[in-house]
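Starting off, we have a lone chain in the form predicted alone, written out as structure tokens.
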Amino acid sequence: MSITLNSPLDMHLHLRDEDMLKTVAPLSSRDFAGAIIMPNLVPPVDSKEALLAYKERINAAIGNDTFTPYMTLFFKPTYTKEFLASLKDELVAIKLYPAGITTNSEGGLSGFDVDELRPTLDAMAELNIPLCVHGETNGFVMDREAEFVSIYEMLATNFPKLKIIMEHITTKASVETLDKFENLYATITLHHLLITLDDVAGGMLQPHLFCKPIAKRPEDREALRKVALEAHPKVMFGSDSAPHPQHAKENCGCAAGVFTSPIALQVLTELFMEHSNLENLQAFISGNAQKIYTNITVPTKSITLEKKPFVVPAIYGTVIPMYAGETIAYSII
């Protein structure tokens, strides 16, 4: 039995830069038709020149693959309507990070003053540029996302015409917030559909499953699975695949991020098949995103999978993937 997916999209992807970019970009461009590219490089992508140069490096890394990198800027409250309009043909979204909350986010926001944010967010709404948000406070690690819900509510209320994407949601509270506001949407990762905190730290610490937001409780995972498996129209797949070299993961300062790009479609297919929801996979990995991001053009691309064992490589370059060395049920052919 073969399964064909049309123009799969990854709506939250880290490609890094330089040698890492050359290693990981082809693993996404092989399987996906496009992806929203995160801007938290060092220094961050926060200018027209930086955005265009990064896009050029990505296109060089993917070669002849049919793949569109959907580019983003690192949020600044000083972006003007004129500046954003000048990037209309290149800019798909803007990513907002609270300061210091995750990898390379030190230049993010330290506060959420509506008056300070209004000029940029109003301009984004008018230009149909979605705001992608890493939604965590700096509180107790298990409560950070739930505590951020009030900020989502503030943003959604004050900017009702702005599309707001709650990135990589991990909690039941975030799922419940989705339907409270017309302009709130969300991405869900592969790993948060599979693991809980127990998988990360319940036995021997598993550094390659450590990420931010951290995996939560079983009831949170079940809430995520429910909306993903039913392809709720306000959710879409975003891997948050976040590669780090092995030495940065396997040390006392373990970097946050799970590398899932090479196995994402195979494992999602298995998950949806196991739960008898395969008919909803196409919407979750492409259809919903195209309805939410009305400012993207999606290339035509078909990916075919079959139920054939695939042994996940132990390492890609310097990056260890999720399920490294293990056998998964589906292969891309």
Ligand code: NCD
Second form
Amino acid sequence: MSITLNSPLDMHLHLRDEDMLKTVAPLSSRDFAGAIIMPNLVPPVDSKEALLAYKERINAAIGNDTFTPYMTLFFKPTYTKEFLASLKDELVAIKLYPAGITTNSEGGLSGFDVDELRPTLDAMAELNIPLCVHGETNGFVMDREAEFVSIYEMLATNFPKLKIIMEHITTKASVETLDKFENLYATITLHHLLITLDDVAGGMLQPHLFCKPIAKRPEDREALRKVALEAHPKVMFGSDSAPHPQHAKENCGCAAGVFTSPIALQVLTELFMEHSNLENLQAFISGNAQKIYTNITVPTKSITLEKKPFVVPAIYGTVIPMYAGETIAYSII
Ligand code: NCD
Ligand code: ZN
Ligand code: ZN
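What I would like now is the form predicted together with this ligand, since the data block earlier showed the form predicted alone; can you produce it?
All chains and molecules follow, beginning with the one already shown.
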């Protein structure tokens, strides 16, 4: 039996730059019809020139594949309505990072002052530009996302017309917050549907499973699985595939990020099959995102999978993928 997925979308993706971009971009453009491209380069993508030039580099790296890079800017409270309006056709979302909370986020926001944020967030709401948020405080590592919920609530209340995407949610508390505000949505990664903190640090430390936010408790994973497997209309797939070279992961001081793009569709198919929810995968992988991001155009593309063993390569360029060297049950044919 073969399974067809129409125009799969990855609503949270890191493609990096230079050699890394050349290694990883074709792996996403082969399997997906489009992706929201994160702006946390060094320096961050925070100007029109940087955004347009990065888009060109991405398009060069993907060759002839049918794949649309949906570009984002690194949030700054100084963006004006005129500036954002001038980028309207190129800019799909803006990504907000609290300062220093994750990879390359040093230039992020150091406080959430509504009056300071208002001009930019009002302009985004008027221009139908969603705000994507890495929602963690700098508190105790297991509590950071739960502590950020009050900031999501403050943003959702003060900016009711702004679409706010809670990126890569990892907790039951975030899942429960989703339904409380009409304008809150979320992305869920593959790895947070699969692993808990035990897989990262319960035995020998697994650097290739270390990411921000850190994987949480079994009950958190259960809550994420429930809304993903039922394709709750406010959640969508966002891999947060975040490649780092092997030396940066297998190091005293491990970079945060799990590299999943080359196995994402295969393993999601297996997960949805196992739970007899295959009919919901299309909505989770594309349909919901198209209803949430009403500002994107999605190219037609179909991906076919079969239950056929696939041996995951040990390394792609300099990056070790999740399940490196292991055999997974589904293949893209
Ligand atoms: C991401 C990265 O490496 O850019 N890392 C991660 O652990 N998820 C940044 C991010 O999405 O927070
Ligand atoms: Zn993040
Ligand atoms: Zn990310």
